[in-house]
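Form predicted on its own, single chain, as structure tokens, below.
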Amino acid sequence: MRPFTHPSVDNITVEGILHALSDPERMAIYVGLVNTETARSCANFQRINERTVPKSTLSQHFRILREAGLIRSERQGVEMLNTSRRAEVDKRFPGLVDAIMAAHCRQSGKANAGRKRGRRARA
């Protein structure tokens, strides 16, 4: 087997991270990976939002997710363990990360949710 490639630090750009979680998919499994500590397999996201993704379709989105720089892949055995590079993005990119987990929170509800608890409580 081939093994994985990934980008330098200088090499990761705005454009290969935004196109990388414009998919609903991908976005959700970076959102796995970045609020873990831990390396997660690949069997981790085989239901995302509801719906089971084919073998296929997950090896895609960690190939797209891995070479915009996002993630951080290796084999152990058969299986392929991901983690976030986030805190080398956030070095190249300071905020960038946070910026779009915000604009996801928000447009998943998420952000809203916590509000609506607080206005009730000092109502």
Second form
2 protein chains.
Amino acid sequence: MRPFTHPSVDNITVEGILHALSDPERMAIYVGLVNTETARSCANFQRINERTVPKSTLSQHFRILREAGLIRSERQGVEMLNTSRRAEVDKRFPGLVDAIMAAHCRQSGKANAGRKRGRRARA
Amino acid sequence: MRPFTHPSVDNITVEGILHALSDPERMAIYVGLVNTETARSCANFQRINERTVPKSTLSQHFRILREAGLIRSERQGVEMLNTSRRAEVDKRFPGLVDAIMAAHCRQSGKANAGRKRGRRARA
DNA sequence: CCTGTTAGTTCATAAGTCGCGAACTACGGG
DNA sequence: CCCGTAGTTCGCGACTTATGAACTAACAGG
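Having seen the form predicted on its own, please provide the structure of the form predicted in complex with another copy of the chain.
Complete assembly follows, chain above in first position.
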């Protein structure tokens, strides 16, 4: 098993981010990671939006998100712990994740787009 | 030739926008349309980033952008005039296009992301 | 009206990407 | 050492994308 490749902040691209988040399942995974401090294993996302996602598919989704620089994955014992790299992404592209999350929430009818304080999604 | 399909504002989706703009050539086309009032024909974009894009490929790019709701295309005589639907997109997803344009500019080393006044593109 | 030109669309197909079951790897535990 | 859990990789069929070739639409000139 080859070791994981996490791009450096400078190698994160807009295309990569847009492509990664243009898939509804990946978007759901990222949303589940971005608003929390605690790492979550892949197995946490085996059920997305009423559907059971096969392990191999999930693995690919995580790889795309990882290679886009959106998340960091580290093996912790037998499982894989994933955390969002939001602060780094924000440093490279200020406001991008925020805007995408706000748009996603608006579309799916949910409030709260901001990180901790539920602003930005605005009126 | 079937008439064009432009989604209504409410049918514009985040996935559609992200997918459309995750391609460098489509991003270049959209950037060329979004910061101007004047409509531009498809032929205006036959050369993108040092490369001559085939007509059929261009046509597909415009279709994707159109179906994502990012642009409007209308036949005017022998050519096709394209304009950005930015105001409408902004209404549905406030700040999204702004953030993506800012990120794109930052990545490609160009300043000026905002609409008319060259702000927003960072400090 | 016919012919030609320009601008773009559609079709067909080759090349590339994705989804997912099956097989494999890694890390504990007993 | 063998087993179970969590995830990765492989292989292949299904779906997408890119592009040359053929087609369509809107004019202009004769």
